[in-house]
Each structure stands twice: as C-alpha cells, then as structure tokens.
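In the form predicted on its own, a lone chain appears below as structure tokens.
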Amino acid sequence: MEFIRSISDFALPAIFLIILAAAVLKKVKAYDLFVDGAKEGIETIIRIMPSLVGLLVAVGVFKASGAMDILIYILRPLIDLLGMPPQVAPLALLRPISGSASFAFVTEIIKTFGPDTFEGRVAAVMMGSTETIFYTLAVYYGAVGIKNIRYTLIAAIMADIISIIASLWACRFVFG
C-alpha cells in the first residue's frame, strides 16, 4: 500500500513534467497555449452561466415549494410497485436535476440508515449509476451553443430510469 501511495504522490508532477518536456521537444509555446486555453475556459463559463443559474433556481424552487413532496405522493403507487424504499424516492427525482442536492441526500440516507442497509445500498448504487441530466445538458450543450437537444433528453431519461430499476434489482438480488 505504501508503494502505491508513493507512486500517486509523484504521478501528477511526473505527468506535468512529461507534458513540458514534450512541448520543449516539439518547440511548442506551452505557456501561451495554457493562457489561451484558460481564456477560452473563462469565455465558456460566461457563456453557460445563464443556463446554470436558471437550473439552480429551478431546483431551489422545486424543493422549497413542496412540489417534490407532491410528486412523490402522486408516484407512491409506482414507488411501491418497484419496491423502492420511500426514503430513497426523492433521490430518484433529484438526481437528474442536481448532483450536489443528490449527494447531500445520499449522505443523509447513509447517516440515517447506514451504508449496509437496503436504503443505503440503493441510494449509493443509484447515485453511482445515474446522471445529472439537466446539468449535463446545460453545461455541455451550452458550452458549444446547441439550442436543440433533439432526442438527447429522452434517451438520457430512459437511461436514468433503467439505472434506477437496475439499482433496485442489484440491491435486492445481488446484495441480498
């Protein structure tokens, strides 16, 4: 274990030095390219900021308004049919919208129920196998200026639904 730790301590500096050596050998102005890349990164952040702010405000309103509680109440028959612990249902609704809210929710589930309970395992597997769809669409499509997302949203939601069902199945039958 100490050997792996030693390697990991030197990995990042080694990669940095290899990149610099390659730049020197190819006679590339590494610093100028770095500055240009940083400038493009800041321009990208400015370009996607409105989408991110809108998304974060929508998540806050969704949670604070009680809409999530109403939606869970409406979906309760489906939640029971799937065998999903009711305590984990908000995670299934939050995860496509907000990664940080989902992470906080998973942390609370694990603190409350423990990591080796059905609720804790379902939350952990669900967190690892689903995606923050709307954040990802806002950031990546916003960064390149795509306005029409076409079938991406439908495909991503279908993938998340399959991941949620698979996480329930895995925790029920694999972990027992």
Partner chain sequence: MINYIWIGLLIIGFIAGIFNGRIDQVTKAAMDSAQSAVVVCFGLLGVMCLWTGLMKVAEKSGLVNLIGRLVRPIMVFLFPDIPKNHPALGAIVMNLVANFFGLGNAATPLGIKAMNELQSLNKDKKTATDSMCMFLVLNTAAIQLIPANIIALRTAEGAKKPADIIVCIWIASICATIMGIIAAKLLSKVWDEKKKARMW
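The form predicted in complex with its partner chain, contrasted with the form predicted on its own above:
Partners and other molecules omitted; one chain follows.
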C-alpha cells in the first residue's frame, strides 16, 4: 500500500515540526531540553545492556543447539494456521513475559534475516505494538497490594493475540 507507506515517510518529519513549533510558541529552551532528554536515552541504553548480553547469549545458545528448531516443529500447526514466519513464532510467546528477552529475540531475527525482510518487519511490528503484560501487572497491582486481579490477565492476553494477528496482517497488507 503506497499510501500507508508514504504516511510512514511523513510521520516522523511531521512530529519533528509539530514539537519544534510548540517549543517556539511556548518559548521554551528547546536545545537545553533536548540535551537533557537525550541523557535519559543514554541511561536507558546503559540500563538494558547487561540484560541484553545475558538474554542474547541464552537465545544464541538455544538457536545454535538446534533446540529452537524442535520448538518451532512442535508449534508448527499453530504457526501455519496464523500464517506466521516460523522463526518469528517464539517471539509471540516471549513478548508478554519479558520485554528485554523479546527485544533480544527481535535483534536476533533482524540480524539473521535483515531489517527489510518480511520476517524482520513482522518481528519489529510485534515488538512495537504490545507491552510486557506480566511486568505491567506486577508493577501496578503490586504498588497498591491488589491480590485478586479478576479478568485483567484474560483481557490483556486477548488484546495481545489480536495484536499478533494484526501485526502479520498489517505487514502483509502494507509490504506484500
């Protein structure tokens, strides 16, 4: 879809311009704020580096040993049903459980297949379109001491399944 792809092209410049226009209107010190925010970017990267080392090693070992092929073989019927590239499938399992583990997995996929392949794109979209369910529930419910979460997990997982299907569908629709 040419049209959707051109929205993607213009989205970032448009956001840039809107933010800078707002900064001019409000007369804030845009550059100072930018530098300040960019520092947070560095902190984030430094914070994820140790877990990324640990998890990329685990994923790398799992793949190189042939264990990944066995897992994909077991999941095959479900993967075929959804029309998902088999190598991407473990990501669907990992995403709700751990943010950093799934980020490591997406990194692996993009390294193996390349960022501009169908596999690389589906993995990126799946990663970008959901949050880590278990972490979010633990942090927010834990903060106020809720024990009975009622239907929260079921509703969140239903939304997650839809986002997996929609990721596949959207990538196929836009990139063919």
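Basically, rigid core = biggest C-alpha set you can superpose within 1.5 Å across the two forms. Keep in mind it's a predicted model, so treat the numbers as computed, not measured. Residue numbers count along the first chain shown, from 1.
After superposition on the rigid core, displacement of the C-alpha of residue 42 between these two forms amounts to 2 Å or more.
The rigid-core alignment places the CA of residue 29 2 Å or more apart between these two forms. Relative to the superposed core, residue 53 undergoes a Cα shift of 2 Å or more between these two forms. On the core-superposed pair, the CA position of residue 69 changes by 7.5 Å between these two forms.
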